[in-house]
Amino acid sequence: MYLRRLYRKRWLGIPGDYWLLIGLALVLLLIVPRLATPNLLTILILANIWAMLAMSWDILSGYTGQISFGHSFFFGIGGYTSGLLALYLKLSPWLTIWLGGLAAAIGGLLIALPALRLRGPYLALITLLAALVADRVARFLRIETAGAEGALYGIPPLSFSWTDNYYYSTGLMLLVALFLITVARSKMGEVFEAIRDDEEAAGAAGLNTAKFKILAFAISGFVAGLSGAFLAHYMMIVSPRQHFDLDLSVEAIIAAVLGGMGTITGPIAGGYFLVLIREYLRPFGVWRVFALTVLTLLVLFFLPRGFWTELRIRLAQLWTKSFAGKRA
């Protein structure tokens, strides 16, 4: 309950999450480009993509409680849809990225319908199987531009400039965050939380839980598809290893949990943290995975609600004490 009050708190009539998003936008769009090296910008582009993927997992699993182990399914559907449309129909990447998100949303609906009667590990298994099946299908694709195991090369980029791609990815990530925060704070978000907390009680209260679970899958799939489509045009390649790999699903979960589930802003911080740490641990070679695992375990052990959530709680408590002291 304390977390809910914290995330619904307003300053000057504006919810706190929107203030955080405004501050993040100012830092990422005005300050970072002036200070960052080209190498750092390329890393931050990936961080934006992973932040979107983590947010997509959070709106489904963190808010609605529908645990997914196969978010790479949505990620890959978005990437392949956007890549194929850009290559064969010569559509603009500015259009195909959104169509990729739409295709992934439809994929979310296809998974949600048979999964409505399933919960817990059974639902997670369905999402995992969907990602595995999509991976195998992609590897057996036989199309003109396909490389080894169904890889598509020569996908047109949004831009060849790292700076442009940084602004594009940051803008898309902030737009996605604004959308998901608005959803989370709406009546729909309250129903999502009610389903997560006690689905039977929500149904007994007259809520159509099946409809809202389907909506959660569609929204989550749409956002994950956008992130996969953007990566396809940024890397100019789509491949099963890059888009359907189960490591993507695991990393989305890790990023959301590290930052703080059920917050939207937490997965952004978790996505940035995961990508930056992974890149700067690269000199450690094979020990990088071990170091990242240990670091993740330490965060989960000492900050079980996520480091971003814990930071917000501490700052809110400090602000409250300071304000109460001044009034006294």
Given for the second form:
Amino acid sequence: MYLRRLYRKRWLGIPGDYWLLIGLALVLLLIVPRLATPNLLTILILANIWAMLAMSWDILSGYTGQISFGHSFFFGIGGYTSGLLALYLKLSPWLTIWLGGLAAAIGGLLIALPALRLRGPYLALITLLAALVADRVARFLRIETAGAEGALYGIPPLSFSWTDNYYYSTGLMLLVALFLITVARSKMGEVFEAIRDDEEAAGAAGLNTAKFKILAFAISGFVAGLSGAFLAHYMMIVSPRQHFDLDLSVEAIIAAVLGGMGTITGPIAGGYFLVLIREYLRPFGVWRVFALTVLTLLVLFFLPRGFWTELRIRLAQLWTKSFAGKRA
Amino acid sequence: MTALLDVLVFGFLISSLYALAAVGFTMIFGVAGVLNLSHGAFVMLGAYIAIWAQALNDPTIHLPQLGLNLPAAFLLAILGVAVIAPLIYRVFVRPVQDRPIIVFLVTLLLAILFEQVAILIFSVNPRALPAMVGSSFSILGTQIEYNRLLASVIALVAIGALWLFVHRTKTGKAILALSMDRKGAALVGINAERIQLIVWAVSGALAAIAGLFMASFMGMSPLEERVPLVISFSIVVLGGLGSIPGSLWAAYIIGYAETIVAQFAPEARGLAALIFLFIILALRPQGLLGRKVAH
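Right, the form predicted on its own is done; let's see the coordinates for the form predicted together with its partner chain.
What follows is the entire complex, opening with the chain shown before.
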């Protein structure tokens, strides 16, 4: 309930989520580059990519309730499409990352068709299978530049400079967040939530649930593909290990759950948190995955709405208590 | 001819182990609608408990060691998982049981947690269990190890015992009743809570047996728990979620499909079964022997 009220809240006529985005943009574009070490900047590039991946999972699974277990499928399609086009057709990476997103959106449509008949466990399985099949197929690639196990090397980067890549990834991430928040707040987003809450009721109310589920798959696929394509050009490599691994799908879920499912801004916070922890706890080896898993379990049981959403709700309550009370 | 016999023999063995792993998975789904994604971890856990229990003075295992003989280690592993599984259910799954998405996430995270614990104690390198019995014999040029024969026999005995348990005992019939109709089962006085604990214990024990033999033929590494999970998942969907006979049929179909592909087109290994399953899912989502669940 608080969550809904939080959504409706406007300051100066602009919804709260957009204010958050403006604040985030100011911090990330103006303050962080002045303070951050080059090392931190490279980590934040990854954080932006993982934030995009987590958001893309959120619009499909958090909003529409279609739990995907194979989001690396879209991530990998985006990476491979963009990488192959830039390598062999010599297209500009600025064009190919969008084409990568587009290819992943088409992948989303392909998954959506059988997925329309499937629910719950069956849907989760078919998304998982799609990712596993794509992984195997990529390993079959035998192109002259393809290295061992279907990896593509020497993909042209967007820029060789870390600072440039930081600005590009941040810009792209903010753009994606703006797009997804707008989608989520639109009538389309309301239908997504209706499907999640009760698909039969939504259908009975005359909504074409199939159409909206396909849309959710395509949008989610597009964003995930875009993030995969960006990673491909940033790392200058695409490989099954990096783009189709099951761990990617799991990390997308963990990031979204940590931050708060069904909020778009939550997965951004979750993605940042996940990547920062993952990179800074690297010296601890195995313990970092252990710690991250335990933490996610704790969040799931004690803060089921996610730490970011919980924080926002607490702050809003505090605000109401200390200010709105006096006005009354 | 030899190749054909190879396929027949090894396909049967692999399929029997798959059946063991998958039956527990389908039973848990049957009685409570819970999709237990840590099932693969139970398989791995069974193998690792035995590896730990039979080791003596192994500096690569970071735990005090017992050095039990092999049968005792196997027994300990089966009992161990049969105790851990219902505990997992009671502590982690029970509180969130009516929210399928959360159950998904919790069991997935638990599986990753088990992986990490196994890595911390045993490292990521694969390990193998020694064979229960050594040596082999040959029929028409196909070498068959006694160990594999024993595994097939034990798997069949376990499946047979499960069949008797489900169809001939009161508890077993209660399990069937619960998986057919939860409300009806409650009306005739079946204690769903108790039955579910039993089902988790049985499922854990069967998974452990599968894990023991997988570790003794193929070796086991912590991250490999995902293989039995994906296989069980596939088998169970192919057979129809919640249907025990369905998953037995499906185990042999997938087991043989995989053995045939591995024998005649090794590079496509793992792909054929997946694509096959994909088609089944798209055409007949309720599986081979599944029935449409009434809501």
